[in-house]
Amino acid sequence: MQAVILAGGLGTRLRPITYSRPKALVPLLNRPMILHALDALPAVVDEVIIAASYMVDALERFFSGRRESRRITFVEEEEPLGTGGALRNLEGTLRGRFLALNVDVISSVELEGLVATHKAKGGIGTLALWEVAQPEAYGIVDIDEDGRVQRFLEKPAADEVFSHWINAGAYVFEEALLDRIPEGRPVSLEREIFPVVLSEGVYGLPFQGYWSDAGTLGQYLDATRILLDRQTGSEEAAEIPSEVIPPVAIDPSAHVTGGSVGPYVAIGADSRVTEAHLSRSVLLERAVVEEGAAVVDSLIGAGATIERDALVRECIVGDGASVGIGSQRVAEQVES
């Protein structure tokens, strides 16, 4: 069976981190997002098609240095085509029934069960569904007792909400779906395709556990929290801080001395934290946080420096950027 990883977005909401890498290679717990997607695939998948348009060469270089148990195929879009357009662009590459995943989704959905449900129902598509309290930012789905989708509405207004079950970004489709998608232009599955193929049998599979789409800073940090809560992060480092508040993940090559780290902190390879205070934050590789600095609810890029006594809160600090001595940066994108 083939699986498609939808990785065509520009990652604009995670800039400036995504100026120097595609979103698929932004680390979550010190591993690129796309590897978390590959980890979730069931054993029946023997080929993975990566549909991408931005910095495809970086993705190809990354996988050229790895051994994978499955065949990896890249299909490049000349421009981002949306979820629907990306799939239509794979016509001739896809053969029969296939899985599709959004690259930035972290969830507990059991994909083998999603495939089994799709086979049992016999429709053109099956969607994983997750329940949220505030569904206005998502595509909402109404299903009947048999799980068949009755209505679908993308990003409803508050007075249009008819369900709190949302499209969770994991799908099983029949190849016939490609014929329903217009060719040669961006197409939204959620807005243009799902509503018109309901008569052909679209089903939803609700699941429990956890879900985050990691597309914004807040969601990215939430995905980090989810992963830290569910696996043992490494606390091995050249030097251990005086106070570690778990859960944390510290790469063994990082140097952390004094101060406090945690909760919900991930520190990348060769980073250096000295007498600083970190909480609910991520440091990518080679980041430096100096004495007296505090980093809270933030993502710090590779090779970035937070200098002495600086405060960084709710920020994305780009690769190689610097926050000066005693500076206070709040809710900003800090570029080099």
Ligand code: GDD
Given for the second form:
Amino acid sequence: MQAVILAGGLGTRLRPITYSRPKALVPLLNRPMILHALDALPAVVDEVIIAASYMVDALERFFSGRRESRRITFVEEEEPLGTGGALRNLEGTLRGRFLALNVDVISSVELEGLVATHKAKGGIGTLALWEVAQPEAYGIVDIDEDGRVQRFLEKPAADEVFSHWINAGAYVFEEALLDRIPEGRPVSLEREIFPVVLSEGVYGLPFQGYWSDAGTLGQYLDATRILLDRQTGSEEAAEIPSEVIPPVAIDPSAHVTGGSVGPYVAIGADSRVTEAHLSRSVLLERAVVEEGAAVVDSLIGAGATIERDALVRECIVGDGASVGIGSQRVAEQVES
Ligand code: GDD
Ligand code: MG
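Next block: the form predicted together with this ligand, after the form predicted alone:
Complete assembly follows, chain above in first position.
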């Protein structure tokens, strides 16, 4: 069976980190998002098709240095075609029934079960469904007692919310879906296609466990929190002369001395944190946080520097950027 990974978004909501890498390669606990997506695929998948358009070279380079158990095929869109256009662009590549996943999601969904349900129901598509309190940032889905989708609405306004079950970004589709998607232009699967193919039978399968999108700073930190809560604890073995408030994940090559780290902090390879305070934040590789600085609810890019006594809260600091001595940055995208 083939599986498509939708990996072509520009990652605008994670800028400036996504100016220097595609969203699919932004790490979650030191593993690029796309590897979390591949981990979720069942054994029946023997070919993975990566549908991408933005920074495809970086993705190809990443996979050229790895040995994967499955065949990996890249299909590049010259211009981003949207989630529907990306699938239509795979006509001729996809054969029969296939799986499709958003790249920026971590979840406990069992895709084998999704395939089995899809076969049993016999529709044109089956969506995994997750329940959230605040569904406005997602596609909402209403199902009947047989699991058949009655309504689908992408990013509803507050007064349009008819369900708290959302599209979790994991699908099984029949090849016939491709014919329903217009060719040669950007198409949103969620806005243009789902609402009109419901009459052909689209089913939803709720699941439990964990789920998070990771495509905005808040969601990215939520996804990190979920993964940290699930880790076994071996990562905490490194000896660190700092106050550590678990859970944390500190790469063994990182140097962390003094100050406090945690809870919900991930520190990437070769980073250096000296007498600083970090909580609910992620430092990618080679980041530096100097004496007296505080980093809260933030994502700090590779090789970025947070200088002495600076305060960074709810920020994304780009790869290689720096925050000057004593400065305060709140809810900003810091580029240099
Ligand atoms: N190939 C390709 N081309 N992929 C794309 C394109 C494109 O033009 N645009 C977006 N994608 C990929 C993204 O990389 C991501 O993996 C996936 O499609 C979804 O795009 P997002 O931009 O992350 O969408 P979203 O998070 O706002 O909403 C989607 O995900 C929610 C769950 O996380 C929708 O599918 C919602 O219905 C859903 O609830
Ligand atoms: Mg997303």
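Positions refer to the first chain, counted from 1. Each form is matched to the other, and the largest set of C-alpha atoms that superpose within 1.5 Å is called the rigid core. This is a predicted model, so every value here is computed, not measured.
Once the rigid core is used as the reference frame, the Cα position of residue 158 differs between these two forms by 2 Å or more.
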